[in-house]
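In the form predicted alone, a lone chain appears below as structure tokens.
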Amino acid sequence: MENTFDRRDFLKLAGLGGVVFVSGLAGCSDMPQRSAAGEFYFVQLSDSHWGFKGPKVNPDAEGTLKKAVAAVNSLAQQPDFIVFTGDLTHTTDDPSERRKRLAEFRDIVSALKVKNVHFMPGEHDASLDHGEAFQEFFGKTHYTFDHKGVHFIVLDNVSDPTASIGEAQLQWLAADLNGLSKDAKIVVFTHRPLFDLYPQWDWATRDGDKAIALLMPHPNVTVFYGHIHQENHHMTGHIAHHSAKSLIFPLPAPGSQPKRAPIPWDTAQPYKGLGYRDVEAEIERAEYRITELPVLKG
């Protein structure tokens, strides 16, 4: 029999504990359970790092988005969709030995069941070579797309090596936007938060605040993002913005510690900190409940 589980109680069976909030008009708020009125849903994987070394930090490292691939194929209920919000691999100066990591991240993730995948850079992916061998693998470092009555909008915030937007990106993000009615459901994919989180360990946009007013006059918007490698909800007046996990090692809470360094390895408690995330979308209402799930030793 297929080794499957009902992504309801894939915390329940993995004894690992979740947080649930629901973004909406009325912002972000705990939610005792999980309801059955999404209309859709799609999964978030988010800084695999694909080439990290670092024995201390994830001894797994070469192991760790495969576990990932094989828990989202695991699903008795496959998602829509599939998101990646970035740094698919770990930096490196040889453009050669990037182009190596990109392709072997490609290969891996190609075993996912769901084919409808999304991909988008990080500054590890891109900020070298301004996306130039990110899209010779994965196409566009910023585009929209629509389902099921929502309009996703990715931005890119690390082709740029200032961590900028960029006049020309926020253009074509106003041109996108005035296409769009007012009361339109729209969902942004960002690698680097649009705020400033902590600037002081690059956990921000330079311009983040202009894009952020392009999209204030519309109602239902919420953002998603990665980069900062744990969880954190904000909201900017009525949008909320929601990091997700990392599929390779947790981050510190912002300023908690002089120097922005990974968290090493536990373990008593392998995987620890890592995850993915599952987000049902209820479209009338514009609220999306987001249920964060662990990567297991598999």
Given for the second form:
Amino acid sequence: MENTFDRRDFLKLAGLGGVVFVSGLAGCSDMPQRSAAGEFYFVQLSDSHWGFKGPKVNPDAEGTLKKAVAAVNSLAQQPDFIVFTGDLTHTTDDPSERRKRLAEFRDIVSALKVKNVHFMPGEHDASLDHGEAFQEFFGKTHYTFDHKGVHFIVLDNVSDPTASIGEAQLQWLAADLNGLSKDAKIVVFTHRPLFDLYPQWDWATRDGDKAIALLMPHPNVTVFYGHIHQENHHMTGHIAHHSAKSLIFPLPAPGSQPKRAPIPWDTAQPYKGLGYRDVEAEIERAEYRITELPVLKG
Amino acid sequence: MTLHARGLKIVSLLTVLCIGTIGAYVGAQPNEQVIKIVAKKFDYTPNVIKLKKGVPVVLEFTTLDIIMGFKVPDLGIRTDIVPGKVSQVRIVPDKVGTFPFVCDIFCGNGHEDMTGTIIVSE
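Right, the form predicted alone is done; let's see the coordinates for the form predicted in complex with its partner chain.
Entire complex below, previous chain first.
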């Protein structure tokens, strides 16, 4: 195993305290070396849109998720857990087809070596039936779990088709946070951005500001989300928000063109713009080292 | 796209929103232009709406199928469009420009394409 630290370019971005970004290089033979104590790492996958058909933007729509699963399985050191931040499937008006896609997705990801996998819906999975089918396959759409001293909160901002978290869930969030110490290490997983990233493309959560207000008294909060099919890093006060790449097609940068149309497939660089990420948590400092990884090792 | 501008019309089921960059709303005033906008999966007709700065106008919405949301973030405008009802938004544009609008209630495969623009000129 090569020491890939030697081949990587570490870049600490001013203003994004608590996060170190690592450029994931296609062809890296392996993941970063792990420190023995006080750290763990997880993998974030997002927006696989299983069931999508559109050869101009992804002629391998039926193969990309499977390649990502294989890529994760090939990591020399397997993550502590894996999280899928929504849009597991592409939407359909047909409830039976929706369940078929969810079942197929579940079967594909069951090949992951790591069995500690956390799911949440995206609007494509849940907005047309308020999460009913999703819950049949994957259980609750908002929940918490703890791992090695970090408190993880999964927020559902998609089962309500208005892209709202809703008062009931906000009260649940408030009660959960009230049970934590102020300096608790908190990571939030959700699908849509909690802040107004670009409402002109509906990249927002209608009542996301209320969730951020509840989180704000806690100094150690980081949010990982999906939805926008690209990396984006943003601060609301001291809270960092990091969106993940997609596993089906990339979308343009916010406001960079008139419409949020998918970026066409590049035959010269297949799978360009797609990928998943490794997140290494340094627990004591609540610091997260993000490494973007391609679907295919090239 | 064509602009379907018609005269003032009294509707039986009227949902009124008071939104305007200038002024308060009491309902469409006499001689004010009413622009009818029809929503359906997955478009608005018209999807290009041309307005004049400082000229009041009432946007009147209906939907042919399911509930939709109409939102113009740059103008601070949004309303639900509920099947069987008419929604109205009165605006007095106070700035010139091209302002995108979106459906902000997820409506299916094509929701992301349900967009348009309001163009405000002098």
